[in-house]
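Next up: just one chain, as structure tokens, the form predicted on its own.
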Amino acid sequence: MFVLGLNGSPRKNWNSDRMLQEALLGAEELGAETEKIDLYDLHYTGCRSCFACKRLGGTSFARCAWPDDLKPVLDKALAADLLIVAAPIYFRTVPGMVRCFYERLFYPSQIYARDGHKGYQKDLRTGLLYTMNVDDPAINRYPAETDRLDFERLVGPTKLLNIVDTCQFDDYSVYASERFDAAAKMRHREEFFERDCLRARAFGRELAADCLSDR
């Protein structure tokens, strides 16, 4: 079992790396073999519609062709048994790096058939891992259910799980800040920053088994 994870945040080693980290570690734990590739390592732009995935006889149908640094993570993600993509929130959706692998994910599998069949060949099971430095209430204000509806119907089944009330910055002293209250956003990364890693962690091995549970 080969378990893909993309870091769709700029920031490594901080909330959505983290645990994404985390969620390869529970898969690992089931016996899965795990790679991490962080996206904005990567040079790479959104689709560009030359539409070489629509191209009946194509060598490309129902298949990215533009060859920019993304193509290899593309065939590989389709590749995967299971894909795992972590990545904040900012200004009510996914960062822009993140959204272009959506884009060049999702539209090759539209190949536009009467019965609404999608162009890839097998389902691709996949996690979301959302993080935000939103409270709870909040985060029904934002797409991520939208998210995970779009992959199951262009991709395969979808899981998501939401990480809330995370750390924006190492010290709020030091930037922009007066809308939060520094010391209570210190206070939950102690107490819940842990709790979140468990979860997290759990999250990558139920969608493991799930991969398992396919064979």
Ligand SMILES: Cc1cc2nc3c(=O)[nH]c(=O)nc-3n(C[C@H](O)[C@H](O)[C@H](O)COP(=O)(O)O)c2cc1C
Second form
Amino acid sequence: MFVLGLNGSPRKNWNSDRMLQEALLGAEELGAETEKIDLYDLHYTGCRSCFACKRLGGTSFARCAWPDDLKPVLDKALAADLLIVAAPIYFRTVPGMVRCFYERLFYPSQIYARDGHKGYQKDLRTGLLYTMNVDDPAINRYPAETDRLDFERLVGPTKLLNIVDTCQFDDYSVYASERFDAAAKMRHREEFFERDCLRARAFGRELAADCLSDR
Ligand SMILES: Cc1cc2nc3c(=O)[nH]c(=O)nc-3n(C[C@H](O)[C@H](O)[C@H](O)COP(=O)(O)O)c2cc1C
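Now that you have shown the form predicted on its own, what about the form predicted in complex with the named molecule?
Okay, now the whole complex, with that chain kicking things off.
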């Protein structure tokens, strides 16, 4: 079982990346081989509307053909047994780099079939791991569930884990952050970060167990 983890945060070893590392460890506990890629290390754009993935009889039908750093990552994701995407929430959605990845992953599978069937031949199981500042993911009607449904429709069975009330700064006193109760944020981190790591690890284990049950 091969599991590809994508870190969709520009920050390494911060909330999203740490949760992703835990989820990958959880998958490894069930025997998975894992790899992590940091999307912000790559140079790529969103869908270029070249339609190579729609050209009937074309060599790239239902595959993204755009030759930049994301192309091998897309190929690797589609060959994996499980994909885990970790991302912070930026202005109520995922960061632009992650949205660009979603466009490039989703669009080749969108073949405009009358019966709605997807272009990808094989289901790719996916886990979405979103981290955010707010303490209730429903507060801003995050599109996380919409993302999950797009994955279900175009990629394969998908589960979502929201990690809430994250610490954004290592020291709230040196950044403009009046709106936050800095002490409560730090207390929350001390009390709950380890718990969230365990939830992320269990999430990785659960996703890997789903893959094993497919066999
Ligand atoms: C540009 C930007 C926009 C953000 N917008 C939101 C938001 O709309 N809602 C929210 O809950 N948190 C928001 N945050 C906070 C991050 O989502 C949160 O701290 C996240 O856990 C950071 O993940 P990281 O540590 O992996 O970078 C924003 C952070 C940044 C930098």
